[in-house]
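Single chain ahead, written as structure tokens, the form predicted on its own.
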Amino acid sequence: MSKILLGILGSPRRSGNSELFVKELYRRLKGDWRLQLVRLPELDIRPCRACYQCLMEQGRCPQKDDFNLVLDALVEADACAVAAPTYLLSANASLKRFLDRGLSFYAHLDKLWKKPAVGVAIAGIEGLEGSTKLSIDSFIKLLLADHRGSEVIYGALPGEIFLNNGGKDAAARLAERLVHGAPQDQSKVPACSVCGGDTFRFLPEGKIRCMLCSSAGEYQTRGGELGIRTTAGEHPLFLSYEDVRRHADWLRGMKDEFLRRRRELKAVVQEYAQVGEWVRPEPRQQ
């Protein structure tokens, strides 16, 4: 029986870049392979409307849109290749609106949970990619699955990347890793020890941030080499099993603390509830 790649497409340009090595990197896959592929710009998801339903009862977003055809295929896939293009120095926005609506993905867990994913960031200037590779690593590890690797490929028209630029080296990369797993870094990169990220923010007496794990460490130059040490906090989000569960649980409880404190949240609220002027359009006529 066949295995299923599902990839993830973040770019409204049909034939595109995003979509040509999604393509190549499913030639690439020695095996028996069906790719299905999703357009996130083309689909009707919405945005969260932070009502936390998706978290009780059922575990379904109660919204009537196109974001749980797309959770579904994830969830039957056997593994998912992500590729967005640049948009202002950042990811095109539609993996961040689906992203946002990913706390349904704790009810599907034991499906979710280390599910071979691979991506790609594309950019039409060579160091013009900004923080494009940090949010497709991001979207990897917030849908639980197995990070096995993510480059950064350079091409602005369709097909660009495959001439000269190292597309179709990357996309072969990738899918021996999406097989067979990551190999073990040899590359002089600083990564996170935590979670493998190379995304930091860095802050004053030698203090750390990774950027992928939010984890907190220390960082330090010798012999021209910058060296990084990074220790999980008390509240991972995506490092273990039991991380995602503790997590999902702590979100259910805040129900239960809202109730809790009600009175003196709503004081606060109130406070604030005539401050400012909305800009809104105006009625549309009938």
Ligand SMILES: Cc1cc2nc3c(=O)[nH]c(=O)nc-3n(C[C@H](O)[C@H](O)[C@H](O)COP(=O)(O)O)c2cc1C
The other form holds:
Amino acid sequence: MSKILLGILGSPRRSGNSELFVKELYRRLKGDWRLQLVRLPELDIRPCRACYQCLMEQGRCPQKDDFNLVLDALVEADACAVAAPTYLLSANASLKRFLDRGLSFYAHLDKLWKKPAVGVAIAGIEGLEGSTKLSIDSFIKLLLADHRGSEVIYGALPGEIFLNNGGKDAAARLAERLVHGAPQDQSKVPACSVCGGDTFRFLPEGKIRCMLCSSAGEYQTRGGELGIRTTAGEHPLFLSYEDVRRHADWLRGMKDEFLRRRRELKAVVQEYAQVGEWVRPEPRQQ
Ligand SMILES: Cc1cc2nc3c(=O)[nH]c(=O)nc-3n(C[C@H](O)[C@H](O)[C@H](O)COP(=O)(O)O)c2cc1C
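Alternative state: the form predicted in complex with the named molecule, after the form predicted on its own:
Below is the whole assembly, all chains and molecules, this chain first.
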């Protein structure tokens, strides 16, 4: 039976660069694969309402929209490829909107854990990708998938990524990684020793924090080379299967914690109840 590659597209543009990239990657896959596609911006995926019901007994988001359609497709897929364009220096917001519903992933931990995944960040202007790659890396890690690689590709017009911009080579590289995993000889770019992330916050006193897994550590320069050493903190979100389970249990435990402390919390909240004036739309005429 064919394996299923789920292409998750964060672009509203039909036949745009994100879509073409995933289709090319699929064509480069070795073996017997089928390609399924979801275009997040055209789906009705509403904001998380912070009700935490997906973490409780029923294990499903109660909102009646397209979220569970995508989640089910993801659960059934054998691998996934995430592609999104840069919009104003970050990934198109449809990716985050889906991810914000991600407490629902914990109910499917066994099927999602270590599902092979790769990502591509598309940007129209070289160097103006902002945090798009980080958003995509974070999306893949928080899907609980096995992140096998991601790249930034430049091209503004639909199809431009395949006109001498290295797009096809990148698709071939990521297709290879999706099937066989990341090669041992990683690039020389300084990376987080815990998760491989390549985006950091520099903190006072030579400290550093990985923006992908939140591990903290130190950096030094030796012989003109930057060295980074990070160690996992006490509350990792996705580094191991046990971490994920522990975090889900911790979240579930917050319900009891809330019930235990609700009087104390209510006193804090009430003090602010009447402060400020809300700007809200008038009810619309039908
Ligand atoms: C609203 C909007 C904002 C954009 N912002 C950026 C940006 O900050 N940096 C950049 O390099 N390209 C930016 N672009 C260009 C797109 O990333 C580029 O056209 C890309 O190829 C679109 O991918 P798609 O064809 O998959 O939609 C922007 C495009 C739009 C429509």
